[in-house]
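Just the one chain here, the form predicted alone, laid out as structure tokens.
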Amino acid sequence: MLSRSIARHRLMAELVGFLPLIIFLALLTYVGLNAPNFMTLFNLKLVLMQSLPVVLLVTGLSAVVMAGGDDVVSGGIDLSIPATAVLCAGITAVLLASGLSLFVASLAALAAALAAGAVNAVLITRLRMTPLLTTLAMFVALVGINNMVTSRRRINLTDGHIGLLREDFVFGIPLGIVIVALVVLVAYHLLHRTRWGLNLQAAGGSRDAAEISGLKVDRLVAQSYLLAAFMGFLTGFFVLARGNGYSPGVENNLMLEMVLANFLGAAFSPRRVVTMWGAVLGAVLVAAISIGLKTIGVNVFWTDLVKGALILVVVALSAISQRVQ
């Protein structure tokens, strides 16, 4: 009696999991047959380069998510990432604008980058503030930083360098997606083959445990958030290669599809737990839906309501899929 239970448990707990991914090829299902042109070659190249900011993004977001643990309120998360990656892409471009080289323009995103990162490590593992509340205070004063900086106006892309991001082609196949493929492999080898990101998925698993046993995990923890706010540093040349230049208030859909695509990520995982590559393949899939609700007519204040939506519903299988289990 009782192994029945717990094996109806089980397929609940399996069923509830695979729902965010159910709901996601029906949304694709009906752009398909809604917009025949979708299911392009062409297209499909479209959505991979549209979704190359988030897949950085959300590989920042997996390694906080690691070492933090994937509890939605009390686990590791990273809400600034974007708006990290909007102000890198501010500097930048500021600095572009006003006869600098791309090299100092990126020397001084960097260094904004990894001062916003070092400062939610230092609030997080030294002052023990929530992550989720701190990083969205974090995404607000950086927002309000870049806005000073860039006087809340559009920038055109000047530099030619960053353009290749979107125009140059590598074996016929465009030169960004080849860095981004690159970067997430060099990752995934970080955070899946080395003792550092072994290290850093123990810390999150169990971190008495992992206390315990001898590893520091609030450095640790500490190193993911800077290696996010790496990422987001490098997702700000590709905001401005697809964005031509800079402009303002491209932060918020970029929180959206990063933590749509992050917490759809576990969808893919036998566990139902954030993974590096079930985040990768989220964001390319909330980037066809994107393209693909354009595609069939929908207006844009329309697309951001069904992210959002979609976004609740996630969350909320997420939430119900751990208590199942």
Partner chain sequence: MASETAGTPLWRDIVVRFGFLIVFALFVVFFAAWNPVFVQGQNLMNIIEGSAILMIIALGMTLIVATGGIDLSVGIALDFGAAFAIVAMKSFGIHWFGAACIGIAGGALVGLLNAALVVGLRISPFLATLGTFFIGSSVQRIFTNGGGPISYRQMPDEFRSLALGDVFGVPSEVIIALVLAAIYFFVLERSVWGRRIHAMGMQRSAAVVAGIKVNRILFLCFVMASATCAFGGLIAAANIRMFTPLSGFAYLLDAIAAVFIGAALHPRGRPNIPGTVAGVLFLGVVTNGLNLMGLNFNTKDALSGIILVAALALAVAQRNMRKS
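Mind giving me the form predicted in complex with its partner chain, seeing as the form predicted alone was just shown?
For this one, just the chain is written down, with no partner chains and no other molecules.
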């Protein structure tokens, strides 16, 4: 009798646990039914292309959350990655426009990204500053530096190579998608299949336990911020490719979409933790919803409202399902 009630309880919990995903799929189905063009291969490609920068960002962010723990305020979080990405895009665009080669421009961007990551790492692991606060402040500083570098102008892409990310195809699949898929696979291998990745997750799971078992937690956390900055560097190229050059002001939207995708991903995962696959799925779904709402003719002014409501519904459901369990 008792066991049956436990079983029923668990079934309930699981059902509530799947609700976030069910709601999302229902929303997409609704869009699909109302806009027959939405469920086409062409549109799927569009959705994936649109999601690429955010996919790269959340891959970096999930590494940071894994290493630092998933408490939003005191745990690991890096809100500065979108600013790093935009700074890299700005530096690359300015240097390309001044006639330097893509290689030199990329090196300069990489140096800037790693410097930003290193400052984050030092402030968080040495000074013990709250990651949320540190990376939020870094976001402001990096955007400021980028505005100085680019003088807030639109800079058109002069180099053909970056445009290939959008225009070139490998076996009929856009090159950008192929590259991001490879990057995500490598990151997955690194974070989930290597000793380093497991140590990283151990550090985030329980800092004390990890330290007792001899892990250098601070070093792992610092490395996660450097990895995140590197992902920001990669994102820079996709920002350039997507906009066919640098335009000021893309960072705010990127940050919001990154955070949204990351926490949607956590709500999708069975144990409510931030995982890389969850985050990537979150990023793609956020792009799908944005494009989907546009296709069925929802006024642009409403999209933020829908996204905000989605965050709340999904996160509330995951909080409820945790309580039910």
